[in-house]
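One chain comes next, on its own, written out as C-alpha cells in the form predicted on its own.
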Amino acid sequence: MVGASVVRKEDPALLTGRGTFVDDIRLPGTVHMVFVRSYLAHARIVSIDTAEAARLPGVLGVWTHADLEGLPATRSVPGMERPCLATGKVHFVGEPVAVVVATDRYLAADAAEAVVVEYEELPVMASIAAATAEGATPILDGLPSNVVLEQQLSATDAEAELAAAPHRLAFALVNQRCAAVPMEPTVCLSDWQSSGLTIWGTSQTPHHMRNEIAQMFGLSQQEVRFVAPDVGGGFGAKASFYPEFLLTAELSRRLRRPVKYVETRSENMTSMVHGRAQQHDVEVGFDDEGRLLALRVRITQDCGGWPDATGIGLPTLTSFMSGGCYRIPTIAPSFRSVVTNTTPVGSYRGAGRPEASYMIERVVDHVAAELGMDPLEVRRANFVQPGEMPYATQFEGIVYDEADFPGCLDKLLEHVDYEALRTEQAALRNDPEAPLLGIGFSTFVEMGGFGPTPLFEQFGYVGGWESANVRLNVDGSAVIKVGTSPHGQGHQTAFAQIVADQLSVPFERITLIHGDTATVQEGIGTMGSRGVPVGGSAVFKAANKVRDKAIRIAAHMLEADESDIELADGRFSVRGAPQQGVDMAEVAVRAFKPHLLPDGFDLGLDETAFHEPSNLSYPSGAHCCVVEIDRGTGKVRIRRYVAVDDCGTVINPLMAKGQIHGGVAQGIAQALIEEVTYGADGQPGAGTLVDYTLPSSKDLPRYETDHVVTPTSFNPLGAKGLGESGATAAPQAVVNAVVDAMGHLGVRTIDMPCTPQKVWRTLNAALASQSESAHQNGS
C-alpha cells in the first residue's frame, strides 16, 4: 500500500458536510462567551464600566482581569508572559479587554457592546522602525527598549570573510506578514465538572494544551480531557496557546456550565497569530564563478503585541536554514525580535524555514545578475553534492539527510524547455504589446520531521518524540491511535497504507483514532512536517510490534519456527509449506486463548510505539514558475509552474501531490497576493476577507508535479514530510520569475507581494531611468 494513490479515507465525511468541527459539539447547558476587544492598539485602561452590560437580559456575569485574579498567564519568554485579559494597557487592536457570558451568543455580543471602557491614549509603534526608533515608549512594561531578545549565532560576524571576497553585495529584503484564515476560526468549548475539566477546541496540539491547562489549574493530566475533532485548518497557528482556552474553562468552573466560544473572521484576522513578518539585511561576498564565499544576515522580526512562545523562536531556524541547498563556507546571522502594537506572530505553515529560502535563493539571483551569469549556473556552482551527505551544516545538529540537490534540477529541467523559453523571452522583449515574460527558479531544502526532543523542547514541548498504538480485533480489523492530530493532512489514509503494509491487513478495515487525550494518552501534535516521518516512524514500530507477536502466535499454532513464518494476504505460512497456514483472524482470536499459547504470553495483540527522532529531516526539491507581465497594468499572470521535490519515500502520491499543490498555492499568494498592513495608528488594514485577499482558483495555474526520491536515513520509513515544502519554495519561484521577466531594464528587485501596481511602478520607473540614461548618452 506504501507508494499507492489511494483515494483518501477522510473525503467523504468532509465533502459531504458530516465531519464535526468544534462549533458542531452541542451540551445542554451551553453558555456562550464574547470578547471586549481594545479598538485602541496601544493605550493604558483608565477604567471598565461592566454595569450596564451585566444587567441585560441573558447575561450571566461579565469579567475583566480584575474579577480573575489568581488566572495565571500564557506561556512565553520569562517576564513576557500574556495574561489572558489586558490589565493596566492594551498592546494591539483586538486585544481582549473583558467577557461576557450570556445565555445566547447574540446577547453575549449585544452585552459586550454595553461595556464602557476609559482609554488613555499612548504612542503607537506599530512598525518596526516605529518601535525601535530613539525615544519609541516601551510597549511591555519593565523593560528598556522594545528589542525583547537579540542573538546572534555565529562565532564571527563574517566581516574579514566579506571584505576579502572579490565581489561583494549587501541590499534588503522583506518577508511581510501574512495570515493563516484556516477554514474554522479559533473555536473552544469547555465544560468542567466535579470529576475534570472536559475541553473541545480548534487545536493541532491536544495533549500539549492538555499538559498546559492542567498545569494552570494545577490539575492532574488525567483531570483534563482536551479534544480537538476536525479543525478546519491550523497551518502552524493552531499550535499556539490561546487565552480563550484558559478563559472558557475557568468561567464554566465559576459558572458550573459549558462555556463556548466562536471566534468571528474579523476576530481571527486580528487575533490569531499572524506569520513571516521578517525583514532581512544581507551581504554576500562571491567570487567571479558566482562560488558563495561568506553570508551575513540580520534578521529582524516583528513579534507583535506580545511574544508568542513559538513565535519568539523563529528567527533561530530561520538562522539555520541560511544557508539553503548550498556549501558556503562562513555564514554569520543574527537576530533581534522587537514587539510592535501588531498582532502577536507565531508559527505559519513553514515557521522560519520559508523566511531562510526566501533569503537565500534571492542572494544567488542577486550573484547572478551582478556578474551577468543565469541563476542556474550559481545554483549549480554552489550546490552541496549527494556524496556529501549526510551534510553538517556550521550549526550544532543541523545535519541535512540524504538528498539530491542537483539531481532535483536536472529532473525539474527535462520538464522544462529552458533554452525556448529564454528564446521566447528574448523575442517578448522587442514587441511592445506583447507581456514581459519571466522564468525563475527555486532550489530549496527545508526542516521536516520536528524533534529532536532538544530542539523541539526549546518550542515549550515535553518532546520531540511521537506515540503510536495499534491493536489487531479478533475480527481481524486493526485500529491505530496516534499522539499526532491532524487537520487536513490525511493521518488517516496515511496511517492506515503503513499498517496494511506491515500487517497485511485490508485497507478498509483499518481505523484512526487521533485528537482525544482521553483515548490517546500521549503524544505531542502535528505540525513541522513530522505527522509521517515522527508520527508514521511511531506507527510503523508499533505495528512492527504487533507483527512480531503475531508472528510468535503463528508459529505456535502451526507448530513450526518464528524465522520460517511468511505473512502474505492476511494469511500466516510456513516457508516452502503455503498449504499450511492461518489468517490474521484466527491468530487474534488465538490471541486472547492463553491456554493455547507458548507459556507466558502477554495476551492480545496491542502494542504502542514511541519514535524519537535523531535528526531532523531536510525535505528538498527544485521548482520553476513562468510569468507573464502585462505591461499596461503591471498584473502578473502564472503561466507555468513546475514543481520536482524530494520528500524521500512517498507514502501516497496522490497526497503527496494535494499538499505540494495546497503549499505552492499559499507560496503563490504571498509573493503576488496576501499581506497584513497596518496604519501607523497600529489601525489593521485588513480587518476582514474584504480587505485580505486570498487566492482563488482564477489566481494559479495549474500545476506540474514530479518527484526525486532519496529516502532519508534517520527513520524507518525513509519518508522526510511535504505539508510545508510548496509554501517554502514557491515564493521565490514568483519573485525571480517577475524580477527576471524585468531584469533587461536593471531591475533587481521588488519586495512581496507582487501586485499589479507594485510591479507597474517598478516597471515605468525602470524604463523612465532606461530613458534618462539614453539621453544622457545621447542617443
The other form holds:
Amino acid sequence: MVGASVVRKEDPALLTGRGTFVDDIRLPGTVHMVFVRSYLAHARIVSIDTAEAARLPGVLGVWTHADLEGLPATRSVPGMERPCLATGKVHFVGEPVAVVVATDRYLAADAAEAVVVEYEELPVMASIAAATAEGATPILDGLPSNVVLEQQLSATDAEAELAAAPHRLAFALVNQRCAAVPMEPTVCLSDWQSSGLTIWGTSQTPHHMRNEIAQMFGLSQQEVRFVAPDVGGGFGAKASFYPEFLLTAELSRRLRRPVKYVETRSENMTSMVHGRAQQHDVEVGFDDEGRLLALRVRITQDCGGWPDATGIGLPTLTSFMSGGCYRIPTIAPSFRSVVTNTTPVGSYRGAGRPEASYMIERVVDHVAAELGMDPLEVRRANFVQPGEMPYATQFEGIVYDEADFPGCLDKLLEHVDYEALRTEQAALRNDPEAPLLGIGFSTFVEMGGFGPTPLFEQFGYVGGWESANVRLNVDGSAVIKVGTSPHGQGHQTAFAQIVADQLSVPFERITLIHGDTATVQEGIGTMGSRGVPVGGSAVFKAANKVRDKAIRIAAHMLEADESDIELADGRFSVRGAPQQGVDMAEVAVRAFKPHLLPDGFDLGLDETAFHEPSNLSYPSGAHCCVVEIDRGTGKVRIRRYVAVDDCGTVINPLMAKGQIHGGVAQGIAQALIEEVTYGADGQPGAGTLVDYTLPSSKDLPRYETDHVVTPTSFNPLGAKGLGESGATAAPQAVVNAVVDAMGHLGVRTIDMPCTPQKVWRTLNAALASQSESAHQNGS
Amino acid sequence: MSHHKVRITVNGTAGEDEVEARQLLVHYLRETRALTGTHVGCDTSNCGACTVMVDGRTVKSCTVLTVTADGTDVLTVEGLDEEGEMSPVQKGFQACHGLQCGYCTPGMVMSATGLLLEQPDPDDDAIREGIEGNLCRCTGYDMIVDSVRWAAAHGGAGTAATAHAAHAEGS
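Could you drop in the structure for the form predicted together with its partner chain? We only have the form predicted on its own so far.
Full complex below, order starting with the chain above.
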C-alpha cells in the first residue's frame, strides 16, 4: 500500500457535512462567551464598566482580569508571560480586555458592546523601527527596552572573511507579516465537571494543551481531557496556546455549565498569531566564480505585543538554515526579537525556515546578477554534493540527511526547457506590446520530522517523539491510535497504508483514532512536517511489534519455527509448505486463548511504540516559476510553476501532491498578494478577508510536480516530511522570477508582496533611470 | 428584537420555526435545524464556506436573514445524498483529492454543484470562475478544478440538486 495513490478514508464524512468540527458539538445547557477586545494598540486601562452589560437579558456574567484572581498567564519567556485578559494595559488591537457569557451568542455579542472601557492612550510603536527608536517606551512592564532577546549564533561575525572576499554585497530583505487564515477560526468548548475538565478545541497539539491546562489549574493530567476533533486547517497557528482555552474552562467551572467560544473571522485576524515578520540585513562575500565565501545575516523579528512561546524561537531556526543547500565556509547569523504594538507572531507553515530559504535564494540571485552569471551556475558552484551527505553544518545538531541537491535541479530542468525560455525572454523584451517574461528558481532545503526531544523541550513540549498504538481485533481488523492530530494532512489514510503493509490487513479494515487525550495514550502533535516521519514511524514500529507477536502465535499454531513463518495476503504460512497456514483473524482469536498458547504468553495483539527521531529530516527540492509581467499594469501572472521535491519515501503520491500544491499556493500568495499591515497608530490594515486578500481559484496557476526520492536514514520509513516544502520553496521562486523579468533594466530587488502597484512602480522607476542614463551618455 | 414565524423546507423536510429578525440563515440551519455541514468561515461573505442552494440558486447563507428565506426551499450539503451514495460532485472531490481539512468543502461542493447545474460541461477557466467566491486555504485549487471536471464527466450536479432546481423552476 505504501506508495499507492489511494483516495482518503476521511473524505466521505467531510464531503457530506458529517464531519465533527468543534462548533458542531452540542452539549445541553451550553452558554456562549464573547470577548471585549481592545480597539487601541497601546493604552492604560483606566476603568471598565460592566454594569449595563451585566443587566442585559440572557447575560450570566461579565468578567475582567480583576474578577479572575489567580488565573494563570500563558507560558512564554520568563518575565513575559501573557495574562488571559489585559491587566492594566493593552498591547495590541484585539487584545482581550473582558469577557461576557450569555445564553445565546447574539446576546453575548450585544452585551460585549455594552461594556465601557476607559483608556488612557500610550505612545504606539507598531513597527520594529518605532519600537527600537530612540526614546521608545518599553511595551512590556518591567523591561528596559522593546528588544527582548538578542543572540549571536556563531563564534564570528564574519567581518574578516567578508573583507577578504574578492566581492562583497550588502542588502536588506523583508519577509512580511502574513496571517495563517485557517478557514475555521479558533473555537473551544469547555465542560468542567466534578470529575474533571473536558475541552474540545481547535488545536494541532491536544496532548500539549492538556498538559499546559492541567498545570495551569493545578489538576492532574488525568483530570483534563482535550479533544481536537476535525480541525479546519492550522498551518502552525493552531499550535499556539490562546487565552480562550483557559477562560472557557474557568468560566465553566464557575458557572457549572459548558461554555463555548467561537471566534469571528475579524477577531481571528487580530487574535490568532501571525507568521514571518522578519527583516534581514545580509552581507555576502564571494569570488569571481560565484562561490560563496562568507555570509552574515542580522535578523530582526517583530514579536508583536506579547512574545509567543513558539514564535520567539523561530529566528533560531532561520539562523540554523541560513546556509540553505550550499557549502559556505563561514556563516554568521544573529537575531534580535522586538516587541511591538501588534498581534503576537508565532508559527506559520514552515515557521522560521521559509525566511531562511527566501534569504539565501535571494542571495544567490544577487550574486549572479553582480557577476553577470546565470543563477543556475551560481547554484551549481555552491551545492553540497550528494556524496557529502549526511552533511554536518556548522550548527551543532543540524546535520542534513541523505539528499541530492544537484539531482533535483537536473530533474527540474527535464521539465523546463530553460534555453527556450531564455530565448523567448529576450525576444519579448524587444517587443513593447508583449509582457516581460521572468524565470525564477528556488533550490531549497528545509527541516522536517520535528523532534528530537532536546529541540522540542525548548518550545515547552514534553518531548520530540511521537507515540502510536496498534491493536489487532479478533475479527482481523485493526485500530491505530496515534499522538499526531491532523488538520487536513490525511493521517487516517497514510497510517492505514503503513499498517496494511506491515500486518497484511486490508486497508478498508483499518481505522485511526487521534486527537483525544482520553483515548490516545500520549502525543506531541502535528507541526514541523512530523506527521509521517515521526508519527508514521511510531505507527510503523507499533505495527511491527504486533506483527512479531502474531508470528510467534502463528508459529505455535503451525508447530513451526518463527523464522519459517511468512505473512502474505493476510495469511501466515510455513516457508516451503504454503498449504500449511492460518489467517490473521485466527491468529487474533488465538491471542486471547491462554490455554492454547505457550505458558506465560502475554495475551492480546495490542502494542504501543514511541519513535524518537535521531535528528530532524531535511526535505529539499528545486522549483521553477515562470512569470509574465504586464508592462501597463505591473500585474504578475504565473505562467508555469514546476516543483521537484525530495521528501524521501512517498507514502501516498496523491496526498503528497496535495501537500505540495497547498504549500506552493501559500508561498505564491506570500510572494504576490498577502501582507498584514498596520498604521502608525497600530490599527490593523488587514482586519477582515475584505482587506486581507487570500488567493482565490483565479489567482493561482496549475502546478506541475515531480519527485526525487532519497530516503532518509533518520527514520525507519525513510520519509522526510512534505507539508512545509511548498511554502518554503515558492516565495523566492516567484520573486526571483519577478526580479529576473526586470533584470535587464537593472532591477535587483523588490520586496514581497509583489503587488501590481509595487511592480509597476519598480518597472517604471527602472525605465526612467535607464532613459536618464541613456540621455546623459548621449549628451 | 422582534420574532417572526418562518416556513422553510430544508433538504425536502418542511419546518415551521419562530426566529429572531436578525438571525442569519446559516445560524438557522446550524442551530435550529441542527444541520452542521454548512460552515461559517468569515463575517464578510468572502469565504463561501456557508454556501447553500436556495430555490435552485447558490447563495452565501451568512448574508441571508432567515426571515427573508421564509417560504423557500433550501438544499444543503446534507441533502446531496443519493440513496446513501455521494453525489457525483462529492465523489469527484474524493477521487481527485479536492479537499484536505474539509472545512471549506461543503460550501465548495455546493458552489460546484450550482455551477454544473448552469454549465454541465465547464472548461477549467469556467470552473475557476465558478468557484472563485469560495476560498480554500489547503489545496491551492488545482485538484478542486480536477474534481469538478471529474464530476462533469460522471453525472454532473447529481439527482438531488437537479430535482431541487427543477422544483424551484416549477414553483
